[in-house]
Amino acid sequence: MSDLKIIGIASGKGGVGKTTISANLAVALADAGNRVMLFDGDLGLANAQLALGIKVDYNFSHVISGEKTLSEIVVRGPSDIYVVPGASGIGKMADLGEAELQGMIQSFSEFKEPLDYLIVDAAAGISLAVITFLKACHQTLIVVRDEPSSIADAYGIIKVLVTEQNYTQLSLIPNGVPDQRSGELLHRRLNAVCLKFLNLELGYTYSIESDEMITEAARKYLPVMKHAPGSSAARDFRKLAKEVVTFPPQQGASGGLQFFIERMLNTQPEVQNG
């Protein structure tokens, strides 16, 4: 069994297509022969199950409350990916304290199925829960659109991770761009700012080009990988998956979900005062 790679998907703001990318990347990785789990880490406004067309009876709030185990709430999605549903519409879930976070983390040790990839679809913003999730990932991919507010918020979350948490395993996914060159230019602009102010070389994965099939798939509650496998968007997600597969293994990345648990327990974010 290969070591588990844990990939966080994040964005500074909502509405940039982060969950669409998380869901389709998970399916693309599974279609390439990998064993994949998608964890909907948005604990206040979960919607990964909607993007995958999955109906669930239980979600992560039932694990935190002790009503269910992780294994009892996991469902299978397209291409047989495992899906851990988030906790939609439960306000307090969005701002968990340390005790709840540790209980949630512990629940992962119950899951024994072998995995190659854990995709963590983090909530937008920079809450304690978001930073805790991302710090436990081997690599975090920041989704950004070529819009001033999206760029500013993407830089904001990068700055917090680098300066406050000393986390530098960061790469960019430009989304909704007209072509690959536009995505590369967007990365170049944001990378220049990161180099100047953060001394960070921001990685680049692949761009997702604008495609009306993504919107059409969303209306049908399907990932575009399944709704329109011949579309340009599906092509982009397959290429993105190929790039993710090339990420080098990280030191200490051994075992399965136990690594994720240990990383989250041992790297609780420092809370900045003021």
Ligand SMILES: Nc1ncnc2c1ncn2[C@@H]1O[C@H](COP(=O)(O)OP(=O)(O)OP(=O)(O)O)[C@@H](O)[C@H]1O
Second form
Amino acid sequence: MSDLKIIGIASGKGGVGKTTISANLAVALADAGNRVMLFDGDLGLANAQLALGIKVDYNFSHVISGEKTLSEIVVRGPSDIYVVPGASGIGKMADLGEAELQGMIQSFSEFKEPLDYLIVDAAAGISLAVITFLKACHQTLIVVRDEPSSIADAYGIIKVLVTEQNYTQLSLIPNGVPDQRSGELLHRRLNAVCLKFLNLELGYTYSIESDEMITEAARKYLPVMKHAPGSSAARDFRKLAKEVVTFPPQQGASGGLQFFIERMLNTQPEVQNG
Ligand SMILES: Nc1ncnc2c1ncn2[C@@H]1O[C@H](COP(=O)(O)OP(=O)(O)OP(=O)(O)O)[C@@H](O)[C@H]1O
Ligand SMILES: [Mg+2]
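Return the structure block for the form predicted in complex with the ligand; the form predicted on its own was the one displayed.
Everything in the complex follows now, all chains and molecules, and the chain you saw is the first one.
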């Protein structure tokens, strides 16, 4: 069995670029020779299959209901990445019966294709579903834009993960910045607050610069990695993928996909209101 690294992409505020980053990071990792699966944990409209131009008939809700196995709903995307289409109603995970849970675990363990990376595109904010997904990931990357509301909300989700879910390790992906230096400064500012109030050393990955080609690609339902491989955005995603590849090996990585679903099901997130 291959070692699988599971990477969650999250944000406090919506619309900051999680799906764009998840989809293009997945493609960049695949282009670098990795076997990659993208799990769409986003229940909103701007979802991963749209970003990748994939049409699907079934989604993760059909796995939960037991109508389909994971292999039956997984589709192949650009650069041959595996895509698990998202489903609404995943927030009800906690209400599922024992038989359904066993069926889901079974379905994940039956997916035999070897994988190096599972990228989880989480929804914005800190709902029960988001925390359930993130707690099943080895690494969580927080997407932030250099705007007051995005920074405040990024700090908000970081604070919840650290103080309520006992996270000791999180990294930042500044998005939509004018240049790398601005992204590094944004990280420095947020890190100073995290150090002071949460005693957390916030990691830094790489910044994605603002690039019109991302919007143009989105209009064509393509990842910018495919639409404009020579663009500055595509270059940034390749650099981000290089950073992700240097993440140290994680405990439990040899458990494969089954590890992900078991952790998801065993986790009891302590979500507090407000
Ligand atoms: N670096 C960038 N440069 C230019 N446009 C970008 C960049 N990153 C994202 N965008 C655009 O910003 C919009 C929001 O991006 P995206 O859908 O990826 O955000 P999201 O965090 O997944 O949103 P949601 O919370 O609704 O799921 C899209 O139109 C996308 O094309
Ligand atoms: Mg999204």
